[in-house]
Amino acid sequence: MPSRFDTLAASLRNSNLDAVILNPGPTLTHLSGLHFHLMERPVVLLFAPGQKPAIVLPELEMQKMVGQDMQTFPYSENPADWDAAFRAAIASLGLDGKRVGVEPRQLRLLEFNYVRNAAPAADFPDASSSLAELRLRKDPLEVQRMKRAVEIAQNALESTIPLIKVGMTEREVSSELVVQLLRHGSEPEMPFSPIVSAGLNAANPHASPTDRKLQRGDMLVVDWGAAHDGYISDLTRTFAVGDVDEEYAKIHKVVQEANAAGRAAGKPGATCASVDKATRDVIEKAGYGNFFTHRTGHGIGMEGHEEPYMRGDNMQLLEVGMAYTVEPGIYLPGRNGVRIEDNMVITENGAESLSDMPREMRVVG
């Protein structure tokens, strides 16, 4: 895909930076296509504006390399020839004394040892906001796999609900609703595992799924996902199961409302500071202000989290084909909880759910 190499060469030059290191992950499969996976082997893809990319590899994997055009560098599996492969790279490329830029989150330090120990006198700067421009702004096709792992998200939930009822544990609807996921199509490699809270657990935005049971009077959240052709969607639905308290039903409607108002905050040109305070501004007018107690969103993509932020202090302008989830909550301690998320992408004339799973509350149990 040399556009994009070629994008990430002028950020490298507007970064002051010589090149850059990449090991498995979703901005090495965005720049290349290539699909690696984390292992004991290291696999480092190396490119410099104006050079052929340089790829340091296991032996095992050449098939991959077939109709690309980098230089590559295989090993065997006897470690001890490992160092040989990657100074190799490195001095292809020329990137001793270099600033060759870094990944903080993707970089293992076993992929680092080996390139520092090849390029003792290279600097190895943060390199995140120039690769996160990269993927910042998605295209037509990129938007369409998002609008698929969206649909296929939907279905499989839709495909669960029926199945819910009281005395079931939360372990027992996660492991139905993954089940429902790859029965409609997600990639076995899912975004993330699929939370299943109810009640006292509800009130814990990230909690995991446990061998609680579902009761009457709970709310039950499900934040779940699914990939698709290395894009993923990323939702949460809120639902009662039996007759809930009078107050857990409003907080419900105060937060389908702040989703709402977040949805429709976003347009080309405002802040993300601005989404999380329509989702925010809802919440709090309703009294419960303290009981939202993280941002509105973060970008959505390859990757569950990524640019941009919806966060009250971040002032990035939203741009088209910018896509980010708005999932504002209220988590009453020891009680229940609430969250709607949806999955927007930022377009001319403002911004467009790719979700549409109703958001009022629905009974389930």
Given for the second form:
Protein chains: 2
Amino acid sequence: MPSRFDTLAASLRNSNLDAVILNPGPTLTHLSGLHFHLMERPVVLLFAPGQKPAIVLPELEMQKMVGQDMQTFPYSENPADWDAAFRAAIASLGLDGKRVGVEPRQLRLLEFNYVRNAAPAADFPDASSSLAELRLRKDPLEVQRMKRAVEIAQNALESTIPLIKVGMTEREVSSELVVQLLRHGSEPEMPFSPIVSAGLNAANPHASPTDRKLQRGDMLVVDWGAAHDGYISDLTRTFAVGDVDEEYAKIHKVVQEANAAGRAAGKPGATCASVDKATRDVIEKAGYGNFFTHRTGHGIGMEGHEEPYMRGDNMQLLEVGMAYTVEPGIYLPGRNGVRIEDNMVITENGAESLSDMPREMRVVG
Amino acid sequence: MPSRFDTLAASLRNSNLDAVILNPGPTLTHLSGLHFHLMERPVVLLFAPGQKPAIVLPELEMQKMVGQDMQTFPYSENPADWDAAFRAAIASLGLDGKRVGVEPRQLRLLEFNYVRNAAPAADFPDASSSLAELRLRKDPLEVQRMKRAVEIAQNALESTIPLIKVGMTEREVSSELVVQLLRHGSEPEMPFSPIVSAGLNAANPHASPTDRKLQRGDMLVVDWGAAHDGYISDLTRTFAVGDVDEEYAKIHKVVQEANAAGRAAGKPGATCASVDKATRDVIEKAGYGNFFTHRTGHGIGMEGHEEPYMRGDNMQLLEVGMAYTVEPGIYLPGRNGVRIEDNMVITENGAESLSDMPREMRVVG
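I would like to compare: after the form predicted alone, may I see the structure of the form predicted together with another copy of the chain?
Next comes the full complex, this chain leading.
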């Protein structure tokens, strides 16, 4: 089996790139197994096919390099020394004047400026698609890790549901859910902090939990996930707090149907756009098209948001091993909202949902 | 009282900058109160003194803008539309050809490329120091929030200590600590995932918790923090798991003395370098200078790592309200390590430690 660096080398050659630079993030971890935090000390991995990978890093991180077959360019705590470490690494790989791919969504000006200063004649084209390609089709081990991350998340929410009461704040529900995620085995470094939003806050798809107390009649959106062995889950269920307005029960039903249609639409050879259309058609037909304000989903794996994106304009074809969310929603501004989200993976015959927690409207409180 | 935007305007004029661009992060939140996550959809706040701030953001985040006095440039889910939103915002503020400051540690190429395409004749100097200035001196309300974040962290670790047993893994201790942080009131979005490292892993200052089980004779380093109202704490204590080697008890004592010397060294008008020297002198005198491989500390407030940095080469003068960590350590490669970290704030008369949890070597397990 070729190493992931070999796969990257082939992908770079296809894209006519001489090298790539990566800062801490999922691509660096996927390739090397190394974990670094994004901080004020720049860390950059440089890879040029046919050469040993090079890494510029703080001296105090050097112990992470034991067992790695890389050239290391450590620097001291004094920022005045950092430039020299970058220059030595760039010179060692001979990158000046070359086409050095970057990952704009991840790379900061902090790292980029050091690299550019050391390679003033280089070009820095966007290598996002070559790099995304590396992680696009999940192998069986990756799918197994994602399944476990889903399982942990589902178990954690099931343990939280009986504790949810009218009068609790969104923050309290969110904290309790995090406790349960940890108890059920999530890694402490979670993919994202759970969204717990109720009533008018549920009308905001990206709400942060507030001190607002749960009230009877609220819809309660819980968007949460777990991390397991570097892979994550990202799910949403929407609950009714006591009796809710008839319209809210209706939009819940519409969203549930849209979610089912979106889950059914995925298969090898289908476009991402067709998955988006499947959910959107259901919501539009029910008269709520204007209140479904976001795309149907995003890729998932080591990150919460990665390729492929389930958007109406994305004609990318689904392939076996691609994994993504299906998460239609209806948001009634100033009133309430509903979203139902599952994690899918494309199989030979269609799309499998990794998540199976009940989707119908359950009553809490 | 001038608004934070007024303070920024004055600071930009002093630095001869016409404007500044910010992506999601503590500076944006400090200025505006707005929270966004860094994701694949770029969000940028543009500010030019004398004009209403402008923000480019996804349509689905527009509900966050209620009550904000800003020009908004929302874009749809289709990335083909994003460039136009950036161009409209840049044009509205007239930024092309101007000196537009950036924050390299925060800004990604993703956001920067959109801005640069829309303002090809602009310069983009590093505005980090003007921006750091905004958050450098904590006001009493900020100090109060930091104190609360320290209190939550200390209470959480005190609740965790009795649960720590020989045979538990580092990961299990870390998860339990996170549970206790939440129970004691930390915001779910924590400053960082606790470092729990024992034995030879404790010799790595930036270790991530592993499945290694605690053994008698280990030193156990716990580096943890809480978040409260947007402010954080960042503390470290080191424990002995049962009886430990005499040398480990000795280095614990040395680090404790170095920590005390570092805490005592802070006062208005002292240099950051003098705080670093105070801790380092103690460790060097004890013969372990080569094993204290990092700076003495970093600024703290909304972020774990911000200005001012306690480094031997930093001649910056401390002023009332500056807040920072004092965290000397000794790391014996392949064997064990010790670090003791407190959070300080400069007062009229010296430096106050916000943390007061016992620092002597306690035995656990």
